[in-house]
Structures are given as C-alpha cells and as structure tokens.
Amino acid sequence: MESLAGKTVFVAGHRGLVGSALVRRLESEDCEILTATRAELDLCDQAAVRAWMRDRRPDAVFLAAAKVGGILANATYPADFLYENLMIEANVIEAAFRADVDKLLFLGSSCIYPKFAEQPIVEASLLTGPLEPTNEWYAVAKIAGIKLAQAYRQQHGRDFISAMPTNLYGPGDNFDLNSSHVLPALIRKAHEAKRGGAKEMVIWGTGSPRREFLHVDDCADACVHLMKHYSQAEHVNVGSGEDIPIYDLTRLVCDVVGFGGEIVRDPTKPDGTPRKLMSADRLRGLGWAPKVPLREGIAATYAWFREHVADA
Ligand code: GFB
C-alpha cells in the first residue's frame, strides 16, 4: 500500500489522543476516513464489529482504540485494562480478516518490554524477561495484539503490522490528575500552582525514572509512513530516541508554564519502570524521523490545555 489515495481508511478510536491525530494526519492523504463513535459501534461487541466491518469493507485499518491511562489507573483497574484491550483488538483484527481488509496497523505501547530490558530497547527484547507490575495487565493485552497480527499474517497471509509508540502527549490528551499520564498531569499541576499562587507543586514518586516522549502528531505521521512502507511481522518501535528524568521534565514544564515554585516529590506514589528508552534504529532505517522538539511540543500542548480545558 504505497499510497492511501482513493482508499477507504478506518480509524478505530478516532476520539482518543492517537486516533484524533491520525484523522488530522490522514486529511492530507486524499483518502476516505471512516470513524465510529462508541455509541455507534461498541468495539467490545464482537457481532457488532463484524457487521460494521462487513458493511463498510475498509481497505485499511488503524487500530488506535484502547483503554489507556497513567501509572495509577493501570495499577488500580487491572481487569478493565486487560479485558477491554483484549476484546477490542481481538474483535477488530478478526473482523478485518473476515472483511478482507488489505492492511491493518495495530498500535501497542513501549510497556510491552521487560521491566529491566537493556537500553535502548530493541524490538527483539519482547518476551525476554518479567514485565513492570504496575502495567503488566495492559502490557499482556498489547503483546497479545502483536501476536494476533502476526498470527493472521502467518496463517492467512494478511498484511497486518504493529507499531509500538513510546509515551505520547499532545492536543486532546487526558488531563485528569488521577487517570492521566505524567506529561498532561505536570502541565495541569504547574498551571494550577501558578494560578493559585502556590509555593510548591507535588510530583509522584522519586522523580528519577526516565521516560521517552513523542508528540502525537509525530506518532501519527510515523504510523502513516509504516502503513505505506512496512510489511513485516515484527513490530516497530515509534519513539523520539531521547529520554529525560521525570524531575527534569517537571522543571521543563514549569519553565514553559511559568511556575517558579518548589518541586516536591511524593515517594508514596509508584515510580514504575526505571527507564524505557526504545531503540529508534529500525524506524530511522525505514526513512522516518520525528519533527517536534520536546519543549515546542509541551508549549503547544499547554496552549491547547488552556484553551480547551483550563479556560473552557
Ligand atoms: O506517565 P505515567 O503515568 O506512566 O508515569 P508510565 C510516568 C512517571 O511519571 C512515573 C511519574 O514514574 C510516575 O510516578 N509521575 C510524577 C507522575 N508525577 C506524576 C503525576 O502527577 N501523574 C502521573 N501519571 N505520573 C504508563 C503505563 O507507564 O505508560 C501505561 O502505565 C502505558 O500502560 C504508558 O504504557 C505509556 O510511563 O510509568
């Protein structure tokens, strides 16, 4: 699938962070974009997904629908994270097979890798060691998704591929302090501390874990690149190639937001995996590189937060 022009493309999960970025990105591809809200199509309902896919018969599918959340949400709702993600990916991948979809891209997550994987993490590290306990439920579901795509490729010759994005951020993110990932949480905390004239803001854990961040528009661009140019069984890491300690990230966010108070650590909250920097070599070898620098991406996301959340 060298071009998406004239194709019908289903973005599953188009209201989420990645799905909405995919829709923005696909608008310049001259394709017909199919979407379905949760009210129109429950992706956990096998019969409904089969019927929807049979009736629409898309040429390509981006499987960006998932139950997602930050470290606390993952640790608090293990059943939801495992069950919902297994159901969504099993239903969409199997229905895509039945409806003769030409190409499908499944989106996973960097948490599929072992907790103490050698850094930077190469794709071949999958299933070489124990997972990080705070998100093993989500990780197991995402590993099953990779294997499903590979199984349909092997047994039925389908061009189903997988991309593993690192920690993503950008417009449309979840800024709820209990369920969000770290970057939107820090933006909200710094903003509210500044607005409220607070002397300090609290971050979870020790601040020493390192994370890699990628703007979601870069992720969407990488996914379209893979859809057009990649057709192999092995999943592909999608990252920026750089990581940063959470404490330093907090200082960067505070600088962008304009909060000059103290940063206080809360060690009663989990750190999660100490580091998860993915190797970017494979994707770079396929001719793709990110465009959005971290500071610029944070500033744009802060502007979006102010307009759509804080001041809305
Ligand atoms: O982004 P995050 O929630 O998830 O947390 P993971 C990253 C790091 O930031 C952890 C710290 O060490 C947190 O303790 N942190 C500091 C905070 N302050 C905060 C805060 O206010 N909110 C949050 N949320 N974190 C997730 C997985 O892991 O990464 C998912 O649970 C998924 O399954 C996702 O894989 C990409 O990076 O630890």
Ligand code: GFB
Second form
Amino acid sequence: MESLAGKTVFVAGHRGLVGSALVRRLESEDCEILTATRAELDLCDQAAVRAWMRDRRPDAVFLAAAKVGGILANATYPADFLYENLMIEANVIEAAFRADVDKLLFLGSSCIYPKFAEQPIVEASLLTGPLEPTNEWYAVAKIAGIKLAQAYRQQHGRDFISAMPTNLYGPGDNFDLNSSHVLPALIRKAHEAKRGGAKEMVIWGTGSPRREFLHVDDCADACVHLMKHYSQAEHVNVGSGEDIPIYDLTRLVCDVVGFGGEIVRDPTKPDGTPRKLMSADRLRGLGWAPKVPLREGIAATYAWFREHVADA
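Having seen the form predicted together with the named molecule, the form predicted on its own:
Coming up is the bare chain, nothing alongside it.
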C-alpha cells in the first residue's frame, strides 16, 4: 500500500491522543477518513463491529482505540483494562479479516517490554522477561494484540502490522495531575507555579531517570509511513531514539512556560525505572525520522494547553 490516495481509511479511537493526530495527518493523504464515536460503535460489541466493518469495508485500518490510564487506574481496575483492551483489538482485527481489509496497523505501547530490558530496547526484547507490575494488565492486552495481528498474518495471509510508540505528548493530551504522564504533568505544574507566583516547584525523586519523548504528530506520521512501506510480522518501535533526564526535562518545561523559580527535588519519592529508551534503528532503516524538536513540541503543547485547558 504505497499510497493512501483514493482509499477508505478507518481510524479506530479517533478522539484519543494518537487517533486525533492520525486524523490530522491523513487529511493530507487524499483519502476518505472513517471514524465512529463510542455512541455510534461500541468496539467491545463483536456483532456491532462486524456489521459496521462489513457495511463500510475500509481499505485500511489504524487501530488506535484502547482503554488507557496511569498506575492508579491499572491497579484499581485490572479486569477492565485486560478485558476491554482484549475485546477492542480482537473484535476490530477479526472484523477487518472478515471484511477483507487490505491492511491494518495495531498501536501498542512501550510497556509491553520487560521491566529490566537491556537499553536501548530492541523489538526482539519482547517476552524475554517479567513485565512492570504496575501496568501489566494493559501490557498483557497489548502483547496479545501484537500476537493476534501476527496470527492472522500467519494463518490467513493478512497484511496486519504493529507499531509500538514511546512516551507521546502533544495537543489533546491529559493534563490532570492525578492521572497524567510526566510531560503534561510538568507543563501543568509549571504553569500553575508561574500563575501563583510560587518561588519553587517540587518534582518527585532525584530527577536522574531518563525518559524518551515523541510528539504525537511525529507518531502519526511514522504510522502512515509504516502503513505505506512496512509489511512484516514483527512490530516496530516508534520513538525519537533520544532520552533526557527528568530534571533536565523539568528545566526545559519551566523555561518554555516562563517559570523562573527553583526546581526542588524530593528524594523521599520514588524515581522509578532508571532508564527507558527504545531502539529506533529499525524505523530509521525504513527511511523515517522525527521532525518535531522537543523544545518546539513542548512550546506547541503548552500553547494548546493554555487555549483548551487552562483558559477554557
């Protein structure tokens, strides 16, 4: 599928962070974009998904729909995270097979990898060790999605592929301090510290752990690139290939936001995994590289946050 022009493309999960970025990216592909809200189509309803896919028969499917949440949500609702994500991916992949969809891309998560995987993490690290316990329910479901795509490729010859994004951020992110990931949380904390005239801003731990970040528009662009140019069973990491210490990230966010107070580290709070960086070699070998520098991406995300969240 070297071109999406003239194709009908279904984006499952179009209201989410990745799904909405995919819709933005596909608008330049001269294709018909299909979407469905949860009220219009319950992806956990097998019969409904089969009927919807049979009636519309898309040429390509981006499976970005998922039940997502942080550590607290995973610990509180393990059955929901496992069941709902298994149902979503199983129903969409099976229905895509029945409707003779030409190509499907399944979106996973970097949490599929073992907790102590060697850095940077290569695709072959999958299933080589125990998972991080705090999000294993979500991780197990995502691993099942990868294997399901591989199984339909092996048994039925379907061109179903998988992509594993790193930590994503951008417009449409979750900025709730109780459930958001580190980058949007830092943006909100810095903004509120600046607005409140605070002299300092506290971050958890030593600030030494290193994390990788990718703007969601780069992720969407990478997924479209894979849809056009990749057709193998093994999943592909989608990341920047670079990481940054959390303390340095905090300084960068504060600089972008305009908070000039002191950054205070709280060593009584946990640091988490010292480093989590995915290898980007395979994706680079396919001719794709990110375009959005971290500082520029943070500035654009902060502008979106101010318009849609802080001042809404």
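Only a predicted model underlies this, so the values are computations on that prediction, with no experimental measurement involved. Whichever C-alpha set is largest while still superposing within 1.5 Å between the two forms counts as the rigid core. Residue numbers count along the first chain shown, from 1.
- Superposition on the rigid core between these two forms places the CA atom of Y152 less than 2 Å from its counterpart.
- K269 is among the residues whose C-alpha shifts by 2 Å or more between these two forms once the rigid core is aligned.
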